[in-house]
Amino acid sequence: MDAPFPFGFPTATAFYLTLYVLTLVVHVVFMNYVVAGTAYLAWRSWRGPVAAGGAGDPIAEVLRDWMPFALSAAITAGVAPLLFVQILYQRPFYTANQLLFHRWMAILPVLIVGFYLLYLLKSGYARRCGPLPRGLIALGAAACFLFTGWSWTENHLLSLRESSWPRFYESGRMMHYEAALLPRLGVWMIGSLPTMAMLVGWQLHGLRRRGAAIESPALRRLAWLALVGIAGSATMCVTHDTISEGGLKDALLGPMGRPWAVLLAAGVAMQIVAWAALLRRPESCTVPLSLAAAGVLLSILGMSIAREILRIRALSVDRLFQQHEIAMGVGGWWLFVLLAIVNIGVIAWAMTLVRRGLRTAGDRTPQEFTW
């Protein structure tokens, strides 16, 4: 394909590719909050009771209170891209996963355990107990989401190796490993830090506007976390590109990816400028956080498209063009749009109720705030 992604494909294929990438971006935003947030909580929970519990670390308090909601949002937002990827790639993705049923479905009980660990972490018991049990709870939740991310990455790489399927399934193996797995996982796991930092930064900014005492060190810590995430994710990208013999670089610099590579580079540059500004003047964070938010979205979009270009190059997608046309001709789009509107409305209504509750809480003094 010589046209930028998703142009150059038949209408139906381009339509599904666009929907898939856009819904994936929404999922990745929430997923990044959960992955980086639980890792941060696991780190902070081993500290003393003030650092992990009381008013000592507003970042940990915000994450602890919002994490169950964020996980619900990440799982819900992951449904749409999962459906679209099955339409797009069919046998290389969906049928292969049916053969992996005993292994692939393991993420469901693991996610359930992680969900309840997050509720336990924000309970009164976790706040009263010592660093060891609190740290184990947080570490258990983080391990659940690390396992889920590992499984997604493992399954994605296996779906690209069609020639290895017979030998893999005949042997009854439960795990797929190749050299690219760890750096590929690292790109997304370490790269989740800037997204989490940006979202928590806005949450702290909102609390500060409502009278909570948010000190500058908390915002500076977010800036450092984001910069570490950007540097670490870039390192993992270079490592992955070296292992895959230029695959990622070729995907970004080829005709399909070149315009998106420019936006990706712009997004990274915007983030670096934003977090550097926040380090210098944490008391004035509206503009840096706005710039960071735009940079995060451009970066996630660029990396998601690069990921898809790699998959398109690895699979013979042109053989599926006719199936995409057939799928697009199936009725029911009006129902999909209607349910999407209803769900967005319900989520917006729920968020409005939360904001009203926070405004009511704003009548108290900062010392009386409950997170």
Contents of the next structure:
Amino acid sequence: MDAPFPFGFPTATAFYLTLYVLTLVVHVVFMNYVVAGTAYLAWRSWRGPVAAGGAGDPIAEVLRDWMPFALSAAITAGVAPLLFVQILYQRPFYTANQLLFHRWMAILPVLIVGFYLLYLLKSGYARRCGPLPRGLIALGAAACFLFTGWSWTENHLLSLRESSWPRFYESGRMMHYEAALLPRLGVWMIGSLPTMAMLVGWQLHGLRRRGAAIESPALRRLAWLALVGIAGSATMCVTHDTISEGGLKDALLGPMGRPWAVLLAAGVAMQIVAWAALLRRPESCTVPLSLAAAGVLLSILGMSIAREILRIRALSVDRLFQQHEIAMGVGGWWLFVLLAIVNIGVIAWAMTLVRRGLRTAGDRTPQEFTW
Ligand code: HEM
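Beyond the form predicted on its own, can we have the form predicted in complex with protoporphyrin IX containing FE?
Below is the entire complex, every chain and molecule, led by the chain shown above.
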């Protein structure tokens, strides 16, 4: 295929690939906030009595307040790509789900536990108790989300290994391991830091504009976290590529991936420039944060497309083209549009209500912002 992704594919396939990748990007943005945010909360909980509660650390305070919302957003945003991935890769996707069996379904109870731990972390009880129990709650939540991320990676890798399915089934195993698993998971988990830093950066910026005292060290810390995340996920990418014998490099530098590789590189460069600028002058952050936001979106888009090219090369998608055509011929388009409009309207209304509530909240300090 010589055209850039997704143009070389039949219309139906290109349509579903585009929707899949775009909706996956939204899922990844929220998922990154949750993964990096809970890891940050776990880390900060152990650091002294003041920082432990998040009091004195506006980053921890904001994260703790918003985390249950962010988790529900990550889960809800996962539904759309879940629908599209099933249309796109039917057999491999379902087979991996079924082979992993209870192990795969375990993400549901684990996510429920994670949800409740986040509410517990936000409660007055957690504020009052010492760093050890508070740290354990945050660590428990972080472990739940790490487990969920690992499960998605494991499922994805198993879905690509068709030749190993019969042996896997015969052995009755419910876990799939291969050398690429850890670096691949590392790309996602460590790569979640820059997105979280950018989103929390905007949240702190908003609080500062409403009069809260946000000191420069908090913004500098975010910049350092983002830079560590970029360096760490780049290292994981190189490790993954070495293990997969240049697969990622080929996917990005081949005709399908080249334009997206340029955007990915631009996204990473924009982020580095933005965070370096913020480190130098944390008091003026609108421009650096805008640049970081654009960079984060380009980077996630580029990585998601590279990931898809790798999968397309590993599976023979040609045999699925006809099924994509059939799926596209099924009715319901106008019902979908109607429901999309209704839902966007409801979300916009909910956001207006929240904004109105925040406006009347006045200029409280971040510690008082417990929505
Ligand atoms: C906090 C909870 C979650 C975390 C940490 C998480 C993490 C991840 C990660 C790391 C991947 C990429 C896997 C890879 O390419 O190696 C992924 C993919 C995906 N996630 Fe999530 N996820 C979460 C919850 C969910 C939920 C609840 C849904 C569904 C409602 C979902 C839907 C998806 C889909 C559809 C994909 C793409 C799968 C594929 O293309 O094979 N995720 N997730």
